[in-house]
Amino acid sequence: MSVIVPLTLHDALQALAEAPDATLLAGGTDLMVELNAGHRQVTDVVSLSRVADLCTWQHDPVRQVLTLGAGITYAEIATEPIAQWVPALAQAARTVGSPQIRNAATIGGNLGTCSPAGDGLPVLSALEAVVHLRSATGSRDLPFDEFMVGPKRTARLPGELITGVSVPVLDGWQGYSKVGVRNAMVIATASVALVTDPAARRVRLALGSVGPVILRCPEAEAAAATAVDFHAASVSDSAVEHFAELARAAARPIDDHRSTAAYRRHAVGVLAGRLLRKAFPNG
């Protein structure tokens, strides 16, 4: 097995051009678990941990867009100044593993693994994030919902790496919540991200761990947008319950060793309703 440790993005892309199917190693918090459990075999590895170009972020106050390099860790996302611009992503970051894991795990690694249980992914879906990809021959951008195509499967092509992700900086309330078998260091049994955009009069809802990909809930979003009062930050109890039912209806869960499908479907409804009430506490 060969391990290449490039120091620049150019060198990383050249290494991938020579070995397009090489395994990309970011924080290693997912990959090392799979290797140690014998669930995955690798030959060539390109480690991205020392590529400084991937460890930067940029906030554009004019366009109101935040771009996070793929190497930004969840520990960085969970703290200021990033947390003030994407509070739901910061909330999700704080639920990722232990402090040691958060200091190693990266947003690019979470995107690369693309597990439906990935904590950051429902937030990226609700924010309608754009994933930036680059190879030695060019670059392209994909909306998150086109990037994730299945459980741990993405639209990334051989020879491409994730350079970063861009999200809008919105004025409205946003939040993330999940349930698991314990209170800390747990893989989500079900997770929900809710983002409000008062300027566009939109409510966005994304579900994790209840389908093969992160699921958006267009019917719930449309119902909420007409039921809430953005100016008064209010919503009726009946509208909250209807929103929760529509979230349950959008879920496509399965039974597995961590939960039953019935519990997952119930849980996302409860979480969605709670988040909508937090976003619009008057009513």
The other form holds:
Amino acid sequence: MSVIVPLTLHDALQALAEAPDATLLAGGTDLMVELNAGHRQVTDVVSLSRVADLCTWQHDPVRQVLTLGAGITYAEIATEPIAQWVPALAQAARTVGSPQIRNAATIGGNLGTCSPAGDGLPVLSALEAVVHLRSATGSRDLPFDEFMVGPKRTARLPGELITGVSVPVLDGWQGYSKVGVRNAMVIATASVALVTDPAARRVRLALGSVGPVILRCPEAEAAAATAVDFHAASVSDSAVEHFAELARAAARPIDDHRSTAAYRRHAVGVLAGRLLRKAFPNG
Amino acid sequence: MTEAPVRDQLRGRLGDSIGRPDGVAKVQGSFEFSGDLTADGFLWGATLRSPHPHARIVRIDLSGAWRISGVEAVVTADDVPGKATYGLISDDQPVFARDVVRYVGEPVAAVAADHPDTCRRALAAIVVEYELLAPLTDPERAIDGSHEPIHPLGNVVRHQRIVRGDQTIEGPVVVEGTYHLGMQDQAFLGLEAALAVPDPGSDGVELFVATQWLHEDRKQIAACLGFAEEKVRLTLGGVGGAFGAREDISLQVHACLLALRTSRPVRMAYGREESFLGHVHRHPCTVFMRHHAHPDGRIRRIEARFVFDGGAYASTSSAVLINGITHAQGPYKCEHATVDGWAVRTNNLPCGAMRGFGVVQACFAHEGQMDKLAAAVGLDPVEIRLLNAMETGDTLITGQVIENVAPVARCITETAALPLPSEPVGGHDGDPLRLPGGSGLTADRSHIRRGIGWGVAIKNLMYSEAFDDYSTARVRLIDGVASVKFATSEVGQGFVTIAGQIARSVLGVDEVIIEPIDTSVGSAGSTSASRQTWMSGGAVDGACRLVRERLFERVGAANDIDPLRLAIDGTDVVDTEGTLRVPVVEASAGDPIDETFEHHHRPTEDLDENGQGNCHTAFAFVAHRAVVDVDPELGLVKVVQIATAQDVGRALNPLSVVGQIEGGIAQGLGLAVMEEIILVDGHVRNASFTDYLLPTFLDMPDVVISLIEEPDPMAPLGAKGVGEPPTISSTPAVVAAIRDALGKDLARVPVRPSDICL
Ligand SMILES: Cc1cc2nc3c(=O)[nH]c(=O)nc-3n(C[C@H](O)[C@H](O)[C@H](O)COP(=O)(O)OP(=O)(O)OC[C@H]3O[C@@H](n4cnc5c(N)ncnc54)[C@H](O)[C@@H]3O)c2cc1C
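Having seen the form predicted on its own, could you give me the form predicted together with the partner chain?
In what comes next, the whole complex appears, and the chain from above leads the way.
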């Protein structure tokens, strides 16, 4: 087994060009678990934790865009200044594992694994994030919903690495809720991200752990957009109930050892309704 | 391998809250657990396990493994030199499966090699051809005979009835229910690990191992290796928790066998997934109960049927069964009973000892019944329990009279007197983490309902059914230093702390050396059944008293005083009727005093065919009151507070007692709301801490405690065992609180979110 520890993005891309099937290592909180469990064998490893270019972020106040390097950790996302620009992502970050995990786990790693239960992903989906990919020969940007193609499957090609992800900085309320059987450090059995964009008069809803990929809910979003009064921050109880129902309808959950499909479907409805009510507290 | 004794410089006497002698090392990470052991030139051992719940072994081809360079031994059932099977009560479990595998994870072969990766490759290269057989996974089918025997000893491990009093009593008030408990794992943090070192010429072996009972392990290992017992020497490796899961043999025989085969030290260590397969678990159990009561709520008669799923091998199932059925009445007066109990064999994971040992199952059922009875007669949960509370002198449904201190009513009233949580429903303002759902931020206070529930328990202490249970200790005093030697497994419960406190108090010394814990002294019995403070505490106390007598004789002779007038005061020997005062350091200078003492508890009896007999040694009692916040729509729970008053006899180290209570409550809470090994057709679905959920800090409630200290005259130090009771009635208390919040019946633990909201 070889381990390469590049210090620059250029060197990392070079290393990857030479060994396109090399395994990328960021915080290792997914990868090492898989290695220890024998679910994955690795030969060449390219470690990204020392690549300074990946561990930065930029906030563009004019375009109102935040770009996070792939190596930004959940601990950083959960705190200021990043948290103020993407409160739902910060909330998702706070639900990840334990403090030790959040100090090591990166947003790039969450994208790299791309589990339907990854906590960052519903928020990235609802924010309509753009994933930045780069190889030694070029770069491309993919909307999140095109990047994630299946459970733990992405559109990343051999030789490419995720350099970061860009999200809009919106001024409406946004939130993330996650259900698990334990009160902390638990994999989501169902999760919901809700983002409001008052300027565009839109409400965006994404569901985690209830389908092979993160699911957006266009019907629920459309219904909410007409039912809510952005100015008065109000929505009727019946509209909240209808929104929850459409969220339930959008879910495509399965039964497994963590939960039943019926519970997952039920839970995303409850969470979606509660988040909409939080976003628009007036009845 | 550390040979150095733990030098305990902590000065505490009995009754003091002192820390553990190994506490700092454990916190700093320098404590050597058995998984850390190494020896020069050691090999790694690993186990090949069955992937099937039930199959015939058609053929095993080891040649692939032998061809891998670095592989030094490959062994199967054919290589076991002694007895092919072992077991704590019935030796029905093969060291390696020979013709048939009976559960997923059953050992089939083992290898020793130069590296864990070599071991992995060697295991993968072993070809085992199986012919699949229909698995028996429904315990009822083991009872009704509709499945062919899966073991030569049949599908019923034990059947026992309790028949007492008038069998015709019915009503007038009748309540009934069927309760179910899932399979809980002990989930100790320090995984199974051992280092086996062969004697030169391989005619004996030394094993360093994390276990609960060194001498019992030795007996079983020696029999399987075909050695006389003295050829097998065991030393306790650092133990990271046990809770019952280290009572049975796991890797002991395999490691010794590989070491003897290769004439090299062999180290074996399970990973978490293997650990789930490699040790026994708490029995899943279904309990039907029907209570007949007077209109005022006094219990007249109970009917019960228990079915314990013991999995593929017997382990301690027969004793777990007896504990369950003999505790069916709970800590309540009851004269008439009809109880039917089964422990059965299935192709599920083997089950055996776990903290609470059968009584957890009984308590979940009888406490559910008490709340139903309270509702039926219009009393509240406290009133119904006080009305029926057992007292010293009462006769159990086995005919045994309770001779112990039995402060059941006091446990209940003192728990009721503990303050309810000061925080409002849904937690303190501004701390959403305290709401059900915790860090997931799923609710706000308007969604939450609060409930309060009760659980009260009786638990037998020590072993039962005519077992001659004893513990041995040897004490040496010289130059004011006491050395204490015993084979008592320190599994985290704190016996090494207590042993030092006893020696300091009895002998008037400050410095106590705890010698290495090994088989070079007599047996201490198992660290289980809440028994070591009573049993090994009794042995250390007894040995110290013998040493003290000799010391007094010496001082008496030197000063021409009747030794009976002498006593220990601080660190001096003093004449209670005169002025003589000699420091113990001086009195014990130069010439050592050595004494050994065996403590036996009083004999117990077998049960007869009607379940009658003085089968238990002693009893302890406890009450729990749980306050929970529930999100009824999402089915999420936050336990806010647990209040408890526990009958401890005498708190020899209050800090230690509180540790047992808090830890036991965490385990009881885990069973109530999250801990379950999920089996589908005999296959485990969640053999990891990702999916077998244990309570975190955020799941733990505030615990408020009242220790009830009524020293028990039967106990050597007045102290009752305190380890198991906290786990037992905390589970039903939490579930009762959830029921109270919802107004919904819940008859199964763990309570799943979908049980609450769908
Ligand atoms: C105890 C524990 C608790 C956890 N709890 C949660 C939780 O609550 N919620 C949650 O979502 N996750 C949780 N996780 C999973 C994990 O922490 C996250 O998925 C995390 O974001 C992974 O990041 P990492 O930096 O550790 O990734 P790594 O493990 O280093 O990598 C993960 C995958 O991404 C690939 N990769 C990494 N960086 C890049 C890159 N720049 N470009 C392309 N591919 C890349 C790797 O090759 C690998 O396949 C938990 C893990 C543990 C061990």
